[in-house]
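Presented below, as structure tokens, is a lone chain in the form predicted alone.
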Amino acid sequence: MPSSRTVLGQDGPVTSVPQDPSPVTTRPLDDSAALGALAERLAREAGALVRDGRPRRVDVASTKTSPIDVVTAMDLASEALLRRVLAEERPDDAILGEEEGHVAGTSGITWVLDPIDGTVNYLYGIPAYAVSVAAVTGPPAPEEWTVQAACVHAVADGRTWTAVRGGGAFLDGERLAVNPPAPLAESLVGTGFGYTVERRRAQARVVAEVLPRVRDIRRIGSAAMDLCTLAGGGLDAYFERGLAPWDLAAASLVAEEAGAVVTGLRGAPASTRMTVAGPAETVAGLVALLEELDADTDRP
């Protein structure tokens, strides 16, 4: 039986990643393009389903870290539809989804899911979800993987981010930039909040400390719309407590391949603990400000 470790979510463990004891076949890496056209493929495909399937009123199909930690049928369709095209198409790869867990593969890759990212602004019918896919390399860990290829789908408008490692990061075909590095109190920051009262008390605090030594901060509601709203300028700076892989992978690509560092703080990578992402100055002042304020702890 292979042995297991947990992955963290928003609030805590959100599911047992098997460790397949098996060595990995090693067969070439495929061609990063090749992984990057069907992440887009991917991407739109279940984009197409959430949008076309969206009901006039949305419904709760069950919670997971806490009453507010949504999930919706539509989620499940999502991810449902993306795993069903992965097992015809490329049955050795791992998949890591949101929904439904980790399914272990033999070909050195993964595909991380997230089937729609802002799920509570797709209940209410906010237009800023999105359906996220990434193909990593290494553990199903952020601390530890390498994203190969990866595609941000807004659902709502139709805007599409792809990179490719080395390949630089893009909206719609146009190639991307993060801002040049600004002070602080120049930076308009985004960030996100978890779901837990604990959690949400520790980042109030947080925020109430960062407002203020910042231009402003905003809050789209989707990890990976903020991370790809960076690469393209909309934001100078981001930072997150709690994002889940999924939330991250492909996102962070498109980040880091538009310019930004995305760290975590205290010279650890980026992870559940913390994601700050922005220009190297900008993220070295941010990052000095959060570890000063414990921002990767959940102390009240």
Second form
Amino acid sequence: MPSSRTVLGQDGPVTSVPQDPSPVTTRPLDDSAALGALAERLAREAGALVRDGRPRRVDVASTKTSPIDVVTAMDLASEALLRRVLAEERPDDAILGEEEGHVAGTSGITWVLDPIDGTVNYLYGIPAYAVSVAAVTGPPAPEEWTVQAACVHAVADGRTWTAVRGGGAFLDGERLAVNPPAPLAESLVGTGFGYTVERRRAQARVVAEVLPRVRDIRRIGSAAMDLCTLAGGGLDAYFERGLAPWDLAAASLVAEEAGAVVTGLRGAPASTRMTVAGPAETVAGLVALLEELDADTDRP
Ligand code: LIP
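Requested next: the structure of the form predicted together with L-MYO-inositol-1-phosphate (the form predicted alone having been shown above).
Expanding to the full complex; the earlier chain stays at the top.
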């Protein structure tokens, strides 16, 4: 029985998945275009369900790491639809989803699903939430996987970001590129915050130091849309501690294929511990500041 690993979510372990015995490949897959087409179809179908099925008043179905880490019936319904289609179309693939966790596969491909990224925005009717679908190879963990194909579909306005490894990043079919590098003091920087008091207190300390050093901060409330906005030049850089694998998977490929570096601190890859993204030179300045601030810890 392969050993298992704990996959971390926003503020703590959310699921455990077995070590994936399949070889890690960083090369584009031969069928990445087909995976990309399926990722887009999945994200659009689930997005239509979320859009058309939104009641006038959305209720909280349950909570996870804290009373403000909410799950709605639509989070569950969206992921159920994604899993149903994958069971029909790709029965041998593994799945890692925000709401139902990990199901092993035999093909070496794992689908990483965020049924609604930006759930609090969905709950309040703020039009910044998306369905995020990625196909990865290798172990189902951001530090080790290779994202092969991705789609992020903004539910409220239909904007759809797509990418396959080595094939570029697109918004509604238009090729994307990140902004040229800018000094940190002239950079518009996106970020986000976790759901527990301890995490938020630490993040408040960090953002209080970052804010005077940058052009301004934007907090969209969906990591997937933060990274996709960066990919199209709507942000100069982005950082966040505590992203779950499903927050990060698809949009990290969109950002990378648009020319961004997506990384962690101290030479580590992007992960739940810290994700920083943007043009290489801008990221270098932001990483240096975040390392100085121990931003990859919950130090108060
Ligand atoms: C959200 C992330 C966002 C973060 C929020 C939340 P969810 O994911 O996309 O970047 O700041 O706290 O974690 O919970 O809506 O799927």
